[in-house]
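Okay, so here's just one chain, in structure tokens, the form predicted alone.
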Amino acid sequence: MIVVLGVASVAVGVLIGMPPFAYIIIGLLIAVPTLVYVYKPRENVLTNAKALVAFFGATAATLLIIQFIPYGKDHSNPPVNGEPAWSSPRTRKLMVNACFGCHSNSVEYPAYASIAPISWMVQSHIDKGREEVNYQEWNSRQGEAEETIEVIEDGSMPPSYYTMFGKHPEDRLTNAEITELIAGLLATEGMNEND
């Protein structure tokens, strides 16, 4: 049951983009006192019982202790240093609606992103896109910015974690809307390769 429950945790982190350091600190948290009280010596015969609330306790006293640590609960913004010079409002309109969650200095972190590992989680999505294209740094070099048109078109920009279970709804772009954003990316300058 304690290894269902293990490999069932892990997919739910995959399926959601929980990065590397997560496992390593949640499983050593729970795992290290689930196999100490399983394999503590003793007169009395382990029951399952007993297992699942070694198991339980030892999840319940991690997520405790995980609120202690202070990564992805600082959520200000850096400032804003230009933006592209988009081809219209409705351009920039609809690339902040899907975009500018993960690649802009301004962010909208939702109310669940103070609580470890879920904060986790959204500071390292954010992280991650910035690093690759961020759209209000724009007077640094952004190298990953002439792939924009081509990660909208095919389909892996929003990341389908991101709108999954109904989540950020605004980002989900109707096809007529993305038929729209590219238009309006390919007149906007840096945004294409021809560029």
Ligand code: HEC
Given for the second form:
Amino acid sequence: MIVVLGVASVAVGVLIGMPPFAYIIIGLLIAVPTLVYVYKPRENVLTNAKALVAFFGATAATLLIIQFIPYGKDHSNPPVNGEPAWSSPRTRKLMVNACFGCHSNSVEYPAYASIAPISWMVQSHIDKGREEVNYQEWNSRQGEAEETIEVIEDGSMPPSYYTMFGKHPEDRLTNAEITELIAGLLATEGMNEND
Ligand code: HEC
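Could you please show the structure of the form predicted together with the named molecule, as a counterpart to the form predicted alone just displayed?
Following is the full complex, with the preceding chain placed first.
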């Protein structure tokens, strides 16, 4: 039962792109006290109900404790250092909606991004996203920018975990918007390998 719950949590974690350290911290905090409790020598038999209470108790305590870990709490943005010469304001707007949530220095953090472990997940997407390409650090070379059109065409960006369950509906691109955006990006320098 507990194993099933554990496996299910990891599966959900992978699906939404949890950073690896989250499994270690959360896993240790929940697994260790639960196992200690379950295997501790005792006179009478341990009932399933009691084991479950121990598991959920450890989970609740863990959720409280991890709120004190600072990672993901700093929601300040670095200064904007230049942007591509967008071919039109409309191209920029579509990019802002769909991509600036992770690839810019104008990230707007939703309220739930203050709650661990969601805050860790959000922060790790933004850190990794900015590392790949930051459309507001245009004063330095953004190595992966030339993949921009490609990732939109093949549908890998924005990532599915971002728009899943109806989250960020304003950031999901319709087919018409994708066509429009790609035309706009073809006319913007630096968005594909041929520029
Ligand atoms: C929820 C955050 C998020 C959003 C929104 C997002 N990205 Fe990304 N992006 C990432 C992350 C994380 C990576 C690096 C790891 C990966 O590939 O998943 C990445 C990688 C990339 C790369 C590097 C190539 C690659 O496939 O690894 C490009 C180019 C890119 N994104 C463009 C975009 C564009 C264009 C949009 C908008 C249409 C967008 N991204 C929206 C998080 C995001």
